[in-house]
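Single chain ahead, written as structure tokens, the form predicted on its own.
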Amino acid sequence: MTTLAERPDVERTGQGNRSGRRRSDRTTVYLLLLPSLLPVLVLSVFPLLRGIYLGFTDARAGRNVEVSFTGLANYRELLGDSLFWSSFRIGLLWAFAVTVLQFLLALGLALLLDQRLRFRGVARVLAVVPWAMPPVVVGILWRLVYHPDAGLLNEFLHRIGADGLRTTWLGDFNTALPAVIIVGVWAGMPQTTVVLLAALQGVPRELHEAAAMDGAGAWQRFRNVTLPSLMPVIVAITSLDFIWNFNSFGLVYVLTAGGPGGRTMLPMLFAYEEAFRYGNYGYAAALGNVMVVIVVALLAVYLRRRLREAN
């Protein structure tokens, strides 16, 4: 009599082992990602969700203050708040002016630093020095430059015989915002210059040589070779610059604290005043939510148009 042994189900066992191994690998991946995701969730996602929630409440400063859900009441109040719209207009003017001037000056500086000049390495290091300075230090430095009595700017105007142009740069209604914009451009130029310089070094030299052999001048090579090659980088860096500039706070706060008469009151300064001076946490959170939506909408339109042109 022959005894038949049962054949083990090797295929099914192999599939089970592979499935278990995949689950184990997935769990390992999640565990490895957890240390990096945890700070993002705690420091970014949770405050964002908390801010969105507060925008729909009447939260105020103080201990044991009851918070109630008020729906769209804060947003209806924002629509009729002339101070908010004034700060928003100033914020847009500031962000557009600083971003455009930053880009143009940084592009010129990057083109210059891309040439084979003597002491080019030293010049590149000096170009990024403002980047290493905290906004508070930059603000204090430029307050000394703009000082009405002992400032370098008024002293320079005095020495060239232009005493009529001397003024209180940060305290005058007409000069406060332009003076702050100049500081913003100076402080933000290094990172834009570095990014554009890196992009310039990635443009193939063969394209310039071929264009030169076809008789293209310097301006034509820049317009038809360099600029199209830089376009994706330009779109990215100008978008980031606009966001950073629109959300500026520390630099302008140190320079003018929003004055004189609210002429440099950026939206972030206005939100700060509402939250930490008047204690209107809910209203300030609603203001922040509105600004996020508007900036995202503006950037979506801009990026869509620029990327379409780049393609």
Given for the second form:
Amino acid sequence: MTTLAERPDVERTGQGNRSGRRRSDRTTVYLLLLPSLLPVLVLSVFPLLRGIYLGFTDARAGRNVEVSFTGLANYRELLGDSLFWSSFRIGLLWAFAVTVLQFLLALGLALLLDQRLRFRGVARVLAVVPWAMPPVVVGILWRLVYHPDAGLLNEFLHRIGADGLRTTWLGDFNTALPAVIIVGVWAGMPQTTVVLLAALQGVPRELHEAAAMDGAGAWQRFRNVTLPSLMPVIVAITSLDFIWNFNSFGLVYVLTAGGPGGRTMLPMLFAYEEAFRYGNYGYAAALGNVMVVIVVALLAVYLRRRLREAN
Amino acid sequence: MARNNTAARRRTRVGRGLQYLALSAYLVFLAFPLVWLLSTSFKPPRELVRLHPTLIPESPTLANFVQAFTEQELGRAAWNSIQVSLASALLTVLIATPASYALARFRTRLGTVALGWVLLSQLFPFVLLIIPIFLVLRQAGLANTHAGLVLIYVVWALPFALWMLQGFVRNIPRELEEAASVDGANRLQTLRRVIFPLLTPGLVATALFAFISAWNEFFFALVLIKTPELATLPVALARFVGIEGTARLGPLAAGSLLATLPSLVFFAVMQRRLASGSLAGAVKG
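Please supply the corresponding structure for the form predicted together with its partner chain (the preceding block corresponds to the form predicted on its own).
Once more the chain from above appears, this time first in line as the rest of the complex follows.
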């Protein structure tokens, strides 16, 4: 290893190749990491800590407003805020429904795409397209589909003679949340499909063949071979999906902006309104803190159960 | 025996049929909204206000595209988005490359902490970040500027970019570096001649990822940019939705379609670049 220092012609930048190589290595590592760490510290770590702190203050919008520490006052207020509870319930319903449907549909599609079927090329491309679309565009796209007059869905219902089912999908109290959930599934399914498909292709063929030799049917092979080897990936992707869904904003903002009558008011939308419409920074940050705690708690339960099953 | 075989074959044929049925259901679900967007963007206003719209426009027109970019100034927003996204992609790669090399090749506690933070940061809702970030940027005089937005996008893309890139570095066999140093190359030369060429697919992928996340991002742009002239495309489109009447759907669809183009092109390029597999045959035996 030290031979490289012996050749002066290539030794232009070489400092400390022979002596103190370890120390120079460490300096190099820090120098290499610094450009990444600095912006992360300034624009991610620091704001995050400050954001958490803001949740315990009465900070409001405006330039020279005095901010004072109020302890748990925000949280007491949240407990009594019926709008918060309803948005919280909607958020959990949305995150669970979208994550579960996303996963089941994506698993089905990934299994199909793993087979030698015709049109799987088309399906693979289509599976990626929604992923490449900006959430705002996905929102607009589905507004066009759900549009009461010029929409695809109502026209389809008319064509099959089900005019009675036509409705203003995003404006109706009963259909708004399910309609929005379907969009969430559509938008997030591709990513999950791609991840699961990649994992499927990593399942050793020999295991399948061996199981088939032992007389295992398709379902048994799926249950006993495919599923166990997919499990780590499934746990990872469903956890991430759940976090992303619980924290999602743009899609629903464009689709309904929380309406009608708050029926699709996800926690993030509620927090956004509190912070940027009413200027209640502290209250919005407190809501953010509550969301983090809940997500962490739910994930901890989920991951622990999965880990125990794995052992 | 023979009867068993035909029964089994019939069963697999039925299975195949069901698989095709399921696949077509997926295709309809995934494709129809896209087809409808396409169809709407080519419809003239009088077809859009019709009570029973058709899937295929009767007299297709490009007027919506023209209108989207002249009247509503989505064109300017698109240009803003291009600038911001390109700057974010370049800066992300520039910053992430050295760090990902360090993370992949050296064992440091700092590296572990950094990666831990990377994963942890996924947990937090933006609303916790946005208020303090706004205050920091205002102090730096970067609130309501593209530079401020770029900085946030870089920081936002860094976690995944680092994660991805260090994986690419790890895939480059250490032996190649050692061989180069045995041949008398110093570290810088090794980096330039051996690592970088092999890392190109990874760099491209990282840049694409950063570009697309900046291009698609909505929340920070909505909150941080107050001047309408500085708005990015998603924000401009979302405003457009607010003033929509049935007749305005055409330009809205056209603008949305154009907003999707760059990501689609980038995805297509990325797939080809990643598949080229420049690593194949680099190490043998």
